[in-house]
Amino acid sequence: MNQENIEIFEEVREFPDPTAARRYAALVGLDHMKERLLKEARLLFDPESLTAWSSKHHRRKTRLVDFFRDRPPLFIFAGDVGTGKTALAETFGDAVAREANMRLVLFALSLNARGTGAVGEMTMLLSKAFGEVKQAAKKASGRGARHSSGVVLLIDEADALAQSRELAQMHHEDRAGVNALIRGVDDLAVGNLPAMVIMCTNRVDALDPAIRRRAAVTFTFMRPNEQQRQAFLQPVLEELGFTPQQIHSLVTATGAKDGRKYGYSYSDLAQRLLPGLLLAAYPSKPITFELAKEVVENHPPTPPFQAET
């Protein structure tokens, strides 16, 4: 495969974005994720809010608000599959775009930045991918004011491209592309650039332990408990005439139960089991409390994702 044909960007999508928005609301659960990352991206895209924050309770601009600019814009969603990493992700920057009035761009890096295996092809595709969003955010900078936008880099499945270098079966060219990607993130760290990376990964803890050390926040996501799973539900079930008892009974099914220890993801409730609702009752019946049961019993929740050893 020719270098120059290799898209290094599964998707370029602006913000704000009518579908993106739809997709963030529904979104249950994660509201602590959602306020730290609204407040993260405000004072990395407006960083003389801080200095007048500093000014204003401590009158003068303190030595930690350098501390805080110093550090790499990376942020690592780390959790089982299904648990709304990604589709946070690929969302949080409509929300972002909205609050601020600005143009955010979110530049999702494709896998085929692994390249083909041939020699320093990997370091090279990854270096052309974060020189193109190093290049956005500078056109991007309010030079120390307010920034007119902001630039997102989406790297979904994170540990495909940031495997531990301490791996002892690990080859050169997949070290040289770590490598490469730490350079990336330090070198958007430098000059104030309104850039944040989001890396996700099933599998923190395969991380190169120098990507994890540059990491501003680690978010765990975590398959929903019974109150999340409640919250996601109700909506759904009550517009369909099911009564509050009758909607904790299927909550409750949903969770861990008869000896299995893990109850339904996000992803499995709202891609499969809602819709696998819909379709038991389509064309010919109305959807009942007790065909629900019946689809729960047979769309049981996806396992946890088992890193290997």
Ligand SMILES: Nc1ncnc2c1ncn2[C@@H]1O[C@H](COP(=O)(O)OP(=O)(O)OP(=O)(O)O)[C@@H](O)[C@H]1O
Contents of the next structure:
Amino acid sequence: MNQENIEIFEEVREFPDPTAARRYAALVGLDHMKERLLKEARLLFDPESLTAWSSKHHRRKTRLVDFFRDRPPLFIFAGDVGTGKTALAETFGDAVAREANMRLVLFALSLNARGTGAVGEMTMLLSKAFGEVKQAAKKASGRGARHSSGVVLLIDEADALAQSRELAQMHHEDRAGVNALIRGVDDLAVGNLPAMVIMCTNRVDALDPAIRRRAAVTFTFMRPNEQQRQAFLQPVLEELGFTPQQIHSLVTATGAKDGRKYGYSYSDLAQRLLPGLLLAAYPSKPITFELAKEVVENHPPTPPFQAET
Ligand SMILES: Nc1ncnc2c1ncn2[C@@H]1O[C@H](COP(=O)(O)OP(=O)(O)OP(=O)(O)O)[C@@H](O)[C@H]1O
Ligand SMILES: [Mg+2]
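The form predicted alone done, now the form predicted in complex with the named molecule:
Okay, now the whole complex, with that chain kicking things off.
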């Protein structure tokens, strides 16, 4: 990685990586998405397994396989704030790397790629970023044989870059940027490269339709329901000596109630409520149910993301 790439990519991570494995395992309620994502990734990074499946079950490489392969390798993670989009995007590469027994590299596009608004800058930065990723994917490509490694490009807060060109007030420069983004995604689809693009957004409706239609899958992330809050809170609270009734009462208290239409997001639970509980007790007292009820009162959930209209 040379000096000038630093501003295009926030970071470059390699998998397998034990920290990512731990974060990935700690994500609850996303099992369906994890399963689908891993399957899609496996087919992209290990295309031989698809050909093998086709030969085994249909005695030839069926045409269906080509349709599958020609899809742009784009996946959209959409949904409310604090529901695990970034966390899953940053860590699933570890699970794929372990499962496929290969090395994976994650390039996270920096918001700096938006540039300063100078003419042609965003287009230039985006083309450069996609160019880098394509280069890395080509190097990793097995050219018909098994890929030696794979590349994931993460575009977080994608609405900042991929806003619909339909928006009347959209700056000409942004429009050119969206075009560069579309070209970049299309370009990666050519040549069976071991590359995958993930875009995260709170505002899927604001994404350009041409981007949305290219997505192989759009995953919708939601706040945890009662059962998922239970799955999240139970192990932590049980360890602190809470009874099942007490845990249930806190699970209910963190849901939609008393006219409030929304419950806690995963990040409300993980990054506000539980640390708040610890801070309320530390350093002089233990964590009790009474204290927990108080902390819940003092840490209301974040309101859902509302698109500005
Ligand atoms: N499904 C989940 N299970 C467990 N913890 C979660 C889950 N989702 C989120 N968290 C916790 O909340 C933190 C924030 O989540 P994350 O940054 O992935 O949210 P996000 O969906 O990207 O939100 P935003 O739209 O605001 O960017 C995570 O680091 C993790 O600690
Ligand atoms: Mg995020």
